[in-house]
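So this first bit is one chain, no partners, the form predicted alone, shown in structure tokens.
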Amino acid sequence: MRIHNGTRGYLVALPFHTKRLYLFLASILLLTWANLHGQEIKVEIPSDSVLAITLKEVIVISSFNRALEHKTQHKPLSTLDAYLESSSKLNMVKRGGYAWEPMMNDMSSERLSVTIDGMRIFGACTDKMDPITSYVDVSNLSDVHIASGQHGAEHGAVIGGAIDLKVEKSDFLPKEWNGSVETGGETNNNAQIVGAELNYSDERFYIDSDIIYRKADNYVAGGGEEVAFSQFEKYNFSANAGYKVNKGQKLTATFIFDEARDVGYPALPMDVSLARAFIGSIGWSQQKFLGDWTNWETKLYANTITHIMDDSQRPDVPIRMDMPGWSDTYGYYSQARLKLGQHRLLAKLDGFYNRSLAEMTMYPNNSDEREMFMLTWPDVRTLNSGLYAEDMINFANSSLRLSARLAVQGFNVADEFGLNSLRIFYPEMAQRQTRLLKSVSTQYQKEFEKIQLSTGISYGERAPSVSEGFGFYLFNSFDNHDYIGDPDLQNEKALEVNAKISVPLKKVKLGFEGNYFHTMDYIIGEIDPTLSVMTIGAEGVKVYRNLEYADLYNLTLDAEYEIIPALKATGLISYHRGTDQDGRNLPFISPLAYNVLVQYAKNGFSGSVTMRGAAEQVHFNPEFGEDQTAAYTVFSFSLGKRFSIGNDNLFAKAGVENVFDEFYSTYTDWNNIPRMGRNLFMTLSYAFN
């Protein structure tokens, strides 16, 4: 059962939170009624444009516009995890105070594509302790592009969607030298943040550089409970440059170095002594290409990741283990666009080669016993080549988007020892295999007098991940089982239907969005009672299998109300459901959740108040290690001010998170680790030109 603080009762809390939820819904309806009946509504839409209401979202981070950043962001120097968690489309699986795993449409990283400026990168940890988002920092990025479902197929073969982290670039703006120095601190975990950036740009050349350092101790949950092994330390440096060779032709390069040390994971039995990434690319783009084709862009990239798990700082472990992992990826993409009458075409060719290797060494407490060694990822080589095409057809008051992807993906188990280990379970297993992955999508948008409608249907496929196909005794502490991959898994396939309705009134904007995924050959771990456990204390062994199908539903209602030009309120409520063919609840499906934000910005002052929470989790499944999480509501606020110093600016922001020191955890918090309690923060940024 879930651990809670003292005498805080969940049966008492639920009605209280439900009332807040009903109040939120009533507020949305009241705002709508007032605008429909209290004044004339006039919506002017240019006849040659189509309102973009497709299932996409952009999170703006850019530090080049400091005024915008400090005006709109609740905590400007927060981790990227916190930025992503503010998205209406993402949830984050939390295993500690750092490196949270993004989820979209209640689907985790296997079903998503996460890229950095279009570059494919794969983590090196079998326990998902190093999602791709952990190898960049907000100081590197201008924004994050989030595409739901097959809208993300541009970046790879996906089911749930894609996240593309856009690197910040001066892009030949005539700004010459500029930069900033920034620092921040937090009281709850004694977090220290220090960063700086220095940039130069003119109409022919630019170079941007930034460096940031973060260090945090164990954080404290609501009520004063310290969460042990939640500390982390992180360094990040990035540089990118561009040179305009001729008019319309430019050469670009990007480099990112990220290193985290002494990272604790309180929800897991092991910590991380080192997580290091080298990420680099070189690109070429030109305005004119072949014939009427324009905007040709080509990029070559490479990245290498080293990730080392160990339990040397944990007391009283039954057996000591070291678990290093490595992931190297080399790739490219080349794309161009064509404008042909009403058609806007995009053609993209891409590919990557990845090598994933992970091992485990167990050291018995009895020195007379021999060490035990095995490959948990048996040096799996993945080669993927794909072709993506998109056609956007614009009409007078509507548009039709058609897209398709075709990819060939091959696997090769290169290590003989690892191959023979898997052949214990699969004697006829082939060393190499090739899979064909297909995706098609159509999206229609229509503008009426007072309503904008978007609806679409799509089909997509994905291959099993390295863990799902070739993992060897991977321990999952959430359900306390060892996992074994199955190289003969079928490709997972999903039929998706989505719709969104937007109603832009004079001061209120309302939106209703929903999607449904019918996922065939859904991949999940199922218990095999004939197998013996490898991990001491594990309850059993699960093998990845294809279910006949699984159904996932996601519904969202959002509203935005401009109270006065300087004061704006936004709200969102979402409902999710996921079941398999037998009606079993799927794991990590969000309960009813809500979020309200009120923002003020005028004359250099800014402020915000947020309320976020969720109802009690009703649809959970103990077979997958889940138990019932209680309802909660958390309040936070912040205040900021911009000071002009000559031509420079000083930005200050302070605030309090979890104002009432609520003790809570969410459905995505691994093993019910509690979230951070009351936390005071302050950030200072000095920007010079």
Contents of the next structure:
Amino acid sequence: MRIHNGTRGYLVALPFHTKRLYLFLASILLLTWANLHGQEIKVEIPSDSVLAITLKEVIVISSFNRALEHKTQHKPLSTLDAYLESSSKLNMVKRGGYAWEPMMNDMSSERLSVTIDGMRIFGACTDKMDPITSYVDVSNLSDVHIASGQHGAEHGAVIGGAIDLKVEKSDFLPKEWNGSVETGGETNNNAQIVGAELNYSDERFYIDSDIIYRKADNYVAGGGEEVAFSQFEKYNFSANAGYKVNKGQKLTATFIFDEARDVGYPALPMDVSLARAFIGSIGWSQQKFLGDWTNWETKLYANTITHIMDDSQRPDVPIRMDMPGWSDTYGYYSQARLKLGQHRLLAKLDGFYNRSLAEMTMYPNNSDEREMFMLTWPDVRTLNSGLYAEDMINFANSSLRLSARLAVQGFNVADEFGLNSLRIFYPEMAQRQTRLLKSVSTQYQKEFEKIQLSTGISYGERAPSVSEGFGFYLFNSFDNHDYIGDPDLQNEKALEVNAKISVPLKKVKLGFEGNYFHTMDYIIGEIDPTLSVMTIGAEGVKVYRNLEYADLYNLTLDAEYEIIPALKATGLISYHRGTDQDGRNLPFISPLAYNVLVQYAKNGFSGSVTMRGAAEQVHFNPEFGEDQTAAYTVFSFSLGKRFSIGNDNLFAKAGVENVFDEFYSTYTDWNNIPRMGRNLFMTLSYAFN
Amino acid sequence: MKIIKSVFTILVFSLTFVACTDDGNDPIIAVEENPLADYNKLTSFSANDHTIEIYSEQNSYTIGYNELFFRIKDNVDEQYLKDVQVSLMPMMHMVSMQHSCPKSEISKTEDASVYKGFVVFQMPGNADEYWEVTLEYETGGQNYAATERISVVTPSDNKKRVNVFTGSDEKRYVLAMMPMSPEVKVNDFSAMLFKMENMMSFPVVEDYKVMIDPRMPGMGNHGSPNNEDLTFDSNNSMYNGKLSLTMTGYWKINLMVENEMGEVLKGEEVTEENESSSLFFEIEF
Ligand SMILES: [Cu+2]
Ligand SMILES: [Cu+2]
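Form predicted in complex with its partner chain, following the form predicted alone:
Entire complex below, previous chain first.
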């Protein structure tokens, strides 16, 4: 059925042009020169890596004072995916122009926790077309917190880390009415973006609302080739409110509605006619709690996702099919803090209940035959209850952070039809199962002179995902195999070691970071030659299996150079490696990657030049559908200017991405779909107070 | 108090989880006046001052396996005859010859006035050729025979449930699929195999093997895992095995019949080049 549609094999090796490097250097000089003729006023330069030394990273989406949205990103009003991609810790798997899937430490969805303000949400697509990050927009968010490895355990049982998307709130700031309107456009895919927000906030009450609409046509790859089925259209509305019941007691509520229609997935054989989410929560927080415990915060939440996949727009398919999916999650968390001498404790109780159901109906070419139906996710009910505790102990020049999570996770295959389907493979399979998930983590941080050192060791476990445990003939167009889940999989267990050192010299700051994951019972699909494919054109069937172990390494070297206060250059180079117990290369491991960013900001004027690239992929594995990805380098630049109009502000920004119209694709591009070619963008934001 | 609230929340969640229970069993149908009220009356005819009624779960005699129920009513006292010895002989009158078909003994059921057995019709009747059933029974020390013409048709869904073939041993066989309600699961799957000794005698063949390979021709001819070939079970004289159906829709169950020596009498393996065996059953659901 979902035959891969020949989007493979786009790769063309392009030589690196040193000329472009000169241009890049020249633009830095230009910015420097511009500065010499300006005034020396200290301006805060927004940066990705704002926290001095933790394994966390914060991507700022809206500015702190909210006057102008999204100005910290080189391209304001870009999709959330583009923001996330700018993070040094994240890579984005692309299946098209929309709904990219974040990867951290070379691990994706099932090994990460992605939350919205701590709320667990699970995508409704069996083919990972709808990562959680696709159900919010930049207009909803203030920042994104990225925690690597077991530092993400606060949000759930994870291996790779956690991404928490923080909803933007006025939070009782006495600003009264304020708002903004924004619009943007892009030339490559004719993208149009319109957004507005209106907020009211005083010391007792606030209500924030925002709305955003995006529409994009097919994008054009470097060299001018149009990438068919890469269009999308999306609208998002959110509102959140808070009410101070008493001093120190707050009642809050959040609601997000997000809907995307007519989303093309050029790398996949199917598109999405509808992806819709309703996300809501009610929270209560109060300063005082039991005894010396403070900052008590409780939230109840619910969300429901509908994902309708179809191939009605595709001209030739071997067989027509519909694949709708649904995911509903209900959950809560309650947490409190305690300060006790040098100790700062956090205790959190949380739980969620998720229902995942997906089906597939195929319409035979012979219309006399009945349609074919199967449940690809057999109405799996997941119940997770967890307890998390964290202690941060501060010493004179050092600190120690200890954390632990204990969770019980139960699965119930609620649909009889689905259970019987799975019992074709696993006749003895139980309808219910329960798993215990444990995590412990220690992190030690020390400061010598100005050198900061941090090192940690952790252990974490995760249960199989719904697809890994209960998936029924899920077609993966990347390796062209049908996948079958295995309900008897062992939990995946990772031992993690990390270290980071940061050396601030006079004008240069150097950082080196490394982590190593020794993952036992690593879950991955392995070919079962005895099984026959279901999907027309698929090469074979894979069943999820536990590898004996897998080893993943990530090494990053970053440098920051403050040329002058208004001009800053940052650079980063990273190395990644992933192998299993037999030394076999694991899929989706980044080749050597680098990026350099030069930013200038002064007097409301800002400019940036970015160079991003990767070396030729050396370690790849055709067994998992990979081929060698060629080296590439792309350049972008942007210019912005802020104007004051009375009390209000106007911010204009324009730029060019992929300046040299390079035709390229990266190791995360599903079936080698090429990335966007040269793209001019322009945004205008007007904020009123 | 706040902790109690949290504990309560957990409880609520746990209860929600536990509260999803399995479905109950089907209700038992109470048998009233006519013990065959839930079946279809296919034939009713009078002979010898008796009315013979033939019932089936199906609404017509179709080619393949037919389970039939019989009642004999005395037209004088309007009572159904109980505990009589009944036998059945189906016969097809063709243009140039006549022949019977595989059939069972007629046995008594829990209800003394109802008798049952099965017939495997190999072919449908047509304008010039037709089937007749003859019921022989004995009551009050006297033997009776009653014959009636019936109409045997191809099943309305046109799916193949019976095969008549000449094996590589030059013998004629009839292979019939047992009725089933297919579901997406590992289904119990049975068939009966008869050898045609002559026009009138079709004994059950024992200890052969029927190999099955279910495929979906509408979807690249994919198969399914964990099927079990059919082997002979002397308890019910059937060939029993397991049939996995991974989705609803049209399935072709390719067959190969092997004798006790392991020699293939009929049927071919399905391969890339050979899409189908010459011997097959069909299921659509
Ligand atoms: Cu999908
Ligand atoms: Cu099929």
